[in-house]
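Presented as structure tokens, the chain that follows is alone, the form predicted on its own.
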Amino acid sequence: MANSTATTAQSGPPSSVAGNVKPALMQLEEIELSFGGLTALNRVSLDIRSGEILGIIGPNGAGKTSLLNVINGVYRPQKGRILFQGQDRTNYRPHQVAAQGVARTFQNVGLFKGMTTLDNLLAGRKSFIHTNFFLQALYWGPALKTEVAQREKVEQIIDFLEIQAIRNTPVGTLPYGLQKRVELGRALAAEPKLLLLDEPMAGMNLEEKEDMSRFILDANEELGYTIALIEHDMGVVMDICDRIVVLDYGSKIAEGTPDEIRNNPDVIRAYLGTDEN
């Protein structure tokens, strides 16, 4: 087995080669989270760098979703600090985190099932609507202009995700793979600075995974979104991620490029399996 150069939890962030490492958009420092006597996250530190796709992997129960819940304010860590664009926002609530520019999808689709695809995407534009209730009710002046602007943005997302045929379909009637695509669209509608994807390909067949991988890569490369994702399909993670962080029992055990992670013996033992005793 080749020796790994992937960074371990004890040694902190990977050393950088001058000019090759992008600046950190978000920094997590020594995050600790527990529920009663159960430790969900144990002194986890990591950076999410501007413009990258960061993969977060690990066995079931490793703390991956808990980490995303800390990032977007659902959980507050007992110890540690979260910096976003250099500002401490450790104690922000979810709506404050969203207002800063962090959007996410969930393991279980969280769409408004009785609403159409178009209306679900418009819901993602809520933070861009600033007209008062009276003008919205009259649908006149600034309210009309705002509505037109939001619809134009949503139309761009519909074209980007190739979901024109289901624009007026109630999402609750759609196949699961299309629901996941609509949920990605709603997150993109928020124009986030950081996009968090929690198992975006769970429950999909091979063709649906290929499509979703393409959309995620295009969102990163063409639209410029910074993305952190949890995914169990190791082939997908290795193909689309710039860097990977590995959790096990709430601790970070490795961090590095896909090649570094693929050859890291700690990762092989904890996640991929090994025949070694």
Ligand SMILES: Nc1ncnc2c1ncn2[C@@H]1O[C@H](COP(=O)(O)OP(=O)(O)OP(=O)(O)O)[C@@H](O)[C@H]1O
Second form
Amino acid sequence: MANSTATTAQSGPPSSVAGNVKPALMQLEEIELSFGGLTALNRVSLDIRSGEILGIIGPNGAGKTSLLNVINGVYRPQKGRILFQGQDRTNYRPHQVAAQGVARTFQNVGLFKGMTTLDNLLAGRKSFIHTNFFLQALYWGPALKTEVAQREKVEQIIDFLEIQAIRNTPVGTLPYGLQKRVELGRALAAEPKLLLLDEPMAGMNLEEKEDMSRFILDANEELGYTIALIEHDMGVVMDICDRIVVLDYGSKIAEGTPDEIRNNPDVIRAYLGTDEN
Amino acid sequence: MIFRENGQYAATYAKDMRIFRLREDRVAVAVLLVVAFVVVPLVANDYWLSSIFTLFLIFSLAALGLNLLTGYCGQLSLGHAAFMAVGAYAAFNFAVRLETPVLFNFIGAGLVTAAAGFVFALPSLRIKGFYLAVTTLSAQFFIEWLFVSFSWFSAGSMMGAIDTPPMRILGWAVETPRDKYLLTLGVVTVLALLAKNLTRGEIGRSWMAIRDLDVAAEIMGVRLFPYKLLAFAVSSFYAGVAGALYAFCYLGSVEVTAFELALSFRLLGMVIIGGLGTIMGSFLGAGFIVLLPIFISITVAAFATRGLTDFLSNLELIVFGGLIIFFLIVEPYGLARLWHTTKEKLRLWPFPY
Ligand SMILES: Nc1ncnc2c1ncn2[C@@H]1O[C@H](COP(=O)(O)OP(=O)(O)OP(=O)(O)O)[C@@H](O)[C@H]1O
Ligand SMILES: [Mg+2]
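What would the structure be for the form predicted in complex with this ligand, rather than the form predicted on its own?
Okay, now the whole complex, with that chain kicking things off.
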């Protein structure tokens, strides 16, 4: 990474991945978040490294979605720091985070239901459009030119995700699996440096999960996007993630390669729930 | 519009992105414009020109403005009649105090109203839904009170009653119902086109994103506050111009009561019946509301012979209310969606599979 020289000493724990440790794209340091008396995140530190697929797992209510909301700037942590490419951006607002190149999908589908697939994907191109109000009202010159350019880009994504047939369908009327796919498309349209996926396969059948896994892997390998994803399906997580972070009751209880996680006694305990609350 | 697309594939995205993608659509629109600009003025009598067509166009414009705010951006306003009043009185003051050109007065009226809408929209960052609706309701009452109480706005006359001065545009004396119809038509056509452009580009998408899911919109990079303010300002601009046209091209003698709360509700009704979030729906809804009383009185007259004016006006309200409930429950996208569905069916007819 070009700016890794500016990065201060890596603050994450020593990597368990042998050999080439990639530089951190995003670093969370000692994040603390609570709602009233409830601690949703308890001094969570983790790195999201350039080019990796990071899995975030944990039982229901562990704080996974809250973590993404903190990264997005939807929630502001009470304590801790967030660095992006080495720069402190802890108190950024959601639109500023978006401008930095962080895109996101939601656990319960966060599409713009009344808009067509095409418009949803174009909405993902928001940060690439800078024409002013008057040019847009005339739909002329630079405004038209940039609309066409965005359309071309969006059509590539439509081809990539094989959703040509639903281009002009209002997404609210689409089946769930397709909605999830369109939502991925909207995030991809932003050409994100960091792509956050909150349970992208929840509620999907096997075939849809396989498709989705393929799209995520392609986005990582071919488009080079760094991805952090939350997922409950262990098979999928172990399959496609380079590294995994495990949360339980708001705390990070483990971090490592899929193999390390699979055999980690703390993780097994958290999932089997052998410890009393 | 109800033709088929047989093999009409757009060769470029620019062509695919035109407002009227199909050749038949473009022909239909051209025909519509010719009818509106040439045929109607030639054949319609003064009553129809003024009481039906001009009124229809003015309401369409006001509904269009409200639709930008409510249908596209998802922010309810119960104060749009008052914003029309701001436009009407602003245009009047420009005309009698500054004696500026007519079109300048109309644009100025729009801008003054946009500023007023902007001010009343300032709470919209913090509050939404019901509470925002209440804020706009207070705008309605505040503005009515302002024009009734301070005769400065009506150049000295009591209770805000004004008579609009004669209009002249580059030597064209806008006097007859036909002139006023044509002036209104020209203004509405241009503004409708601009609205269509706004809504099919980045600004329109951002508005709709806010309407559908504001959290997701923000995460995609849409700053909520500026975009909501813009929606209020643009929407009020349209209301202001519509109000100026209402005063100058339809009413002539204006009183504040012409812009009371009931009109705000009628505008909302037009938007709901016509179709939230569509430009065409604003026109359909306005046409529907303008024609409804006529339609009802003709129907009732066919059954009854004696004076039934009370019954008629009540019936109108009942039908109006019933339709709003119907559309809210059954077809939230209104007449425009019904039109669209019919079109889709016809497109595939007679082989739906
Ligand atoms: N806005 C909020 N207000 C109050 N409590 C919240 C809020 N958001 C999350 N929480 C609480 O924080 C805890 C963590 O929730 P979070 O949604 O992050 O869990 P999760 O790991 O994503 O769970 P799941 O697997 O069910 O999606 C839960 O106890 C939840 O009730
Ligand atoms: Mg969650």
